[in-house]
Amino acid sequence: MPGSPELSLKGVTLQRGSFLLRADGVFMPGVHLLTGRIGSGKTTCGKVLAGITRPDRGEISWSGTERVMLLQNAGYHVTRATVRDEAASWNTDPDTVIRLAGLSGKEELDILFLSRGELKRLELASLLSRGSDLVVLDEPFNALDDDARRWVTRLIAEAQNRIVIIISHDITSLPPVHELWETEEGVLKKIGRIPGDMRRWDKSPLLIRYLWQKGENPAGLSRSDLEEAVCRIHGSG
């Protein structure tokens, strides 16, 4: 599709003490879900996917224009003092965010004073109306509840024309996934497509483990999909 934002990554470094971090790969629009265990470079490489950090080698090419981080803790990112004014400083229509993160009434409230979830539906809520052409999202489920959870997987999948990467050993709160990619011991690997290219991921989660030795091959890593898979199991049971 012409205009559609692209990112590149060939040959990209970075070295942090011991760690190092060697990244090659084609982003295109659509969801892609980055996983890894904890210490091999996702949130690492996120921020060199989002521009945040420079590598020390290596070539980025980006044809999009706006590219943006959620970091795992969103209270990271306030600079405001009302909900507000946090809810304006990301440059978005505050009464429409204040209103998608269902924090309508507290608008003149201290941002201290929301609870960690409340504070990542306004992040996530301000992030997500920008509009912009690539997303990075670190653990962006953490601290929420199942509604919210639902919540942000519709922002999510409603995104259109955009990369959006989701980091997360959290599989069951997912949107409907594009393409799924792997840090190990500070390396980004691309697995493949979803579900075409599933088989191939050796370091799956349990769950989907456990379904596919019921016989079972999920529609996808999306939370339906795999609540769909499940039930088929108890239904055949």
Contents of the next structure:
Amino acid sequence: MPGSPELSLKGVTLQRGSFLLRADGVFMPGVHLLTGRIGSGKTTCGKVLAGITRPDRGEISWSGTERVMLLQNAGYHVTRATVRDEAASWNTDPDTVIRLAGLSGKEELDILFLSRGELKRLELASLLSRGSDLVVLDEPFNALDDDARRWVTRLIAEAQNRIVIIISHDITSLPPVHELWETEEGVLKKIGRIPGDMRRWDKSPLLIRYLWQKGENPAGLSRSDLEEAVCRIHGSG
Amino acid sequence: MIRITSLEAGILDIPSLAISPGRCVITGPNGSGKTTFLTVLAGIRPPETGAILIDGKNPADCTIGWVGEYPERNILFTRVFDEIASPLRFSGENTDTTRDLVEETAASLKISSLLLRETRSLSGGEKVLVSFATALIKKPDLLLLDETDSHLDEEFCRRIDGIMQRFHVRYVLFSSHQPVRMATADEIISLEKGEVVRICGINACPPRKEHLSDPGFWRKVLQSQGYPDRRPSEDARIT
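Show the form predicted together with the partner chain, please, because up to now only the form predicted on its own has appeared in this conversation.
All chains and molecules follow, beginning with the one already shown.
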């Protein structure tokens, strides 16, 4: 497939104090979920994947256009004083992005007057509108309410032929996920494809353990796949 | 009881509300006033009108602990010991008592080994624990958590819940969008556009369209996975 982006890491290491990140793997277009305990290196790994942090050793080869990352705290993205200027700073059409973020009418507002959820929507809409070939989203759902979670899930699912890496411990708002990755004590591991390799997920979250215990295998990790699996146990809500 | 009457503050408009001791979660869409509500309860922001009485006292006369969504943004001091000691030092406590309480609090949170570390060298999880120690050291009547758990994993949340139980905080109020976290509360307050649209016990929530949005469903999940009922029996209490 010509023009298809691909990121590969070989023998990548990064030392930060007593923490050592080790990463190998190949990321192809699709949605990747990166999970792991707090402090296991998810964010550090995400920064290496996005090209923000250079590793100490190893090879990273990237074929594609730009790589971008949404930081956990959307406040760290702010570089301009108003909503319109902030949207424009991403080199996208500010009116389209502001409408997409549901912030029409707030164009001239001081950026610091937005609620955390509104700011997160603005930065997400800006970032996802750039058409970058690789997007790392660090905890994209936190600070978002139910409606906004559905909105961002739809936005992510709509993007074709790009590599989307979602870092999250909350699996209840995901779009369809193609591959599952985990960091454990600094080591990046690929668990496998979803749904085929889901059973290899040793440290699966609460909800997955519950479903397995009840004899249910979800068809995937999207919100609707999980809700359907729950409905098979408890009936439709 | 926390009693709120004729409260107006920014978007908030709460004619009357009573909150029982225990764990209470504040939920609602973005911009519905959750953070404003917590800052008013903390006494950080005085309301334009109305009154809040916490067991008959004004918030300003109560001991209040606060942990935000990104605790590292509130850390003031270079060394962990000084950070945890800061609420006592700000209120003029003597050095011996301060040292004893810092050591006792750190031991209770199992972070004694961090006391001489620089705060900026801590991992994200360690910073959260230091922020909880700082919020708990004065044995608050009321502990307020503003989406503190939004990026913490299940096991870590469980550890934090255990810590709050051991400190016997009379009122814990936290804001959250996650039904699994709401399932750990006794009461759920739902805000919309600054108004309380509902306050209900965890087992009395109206049904939701989806199981995954229903705190009652998540309580079943938590119980089935061996999560203890959060109220410890008297003899199980530590410290």
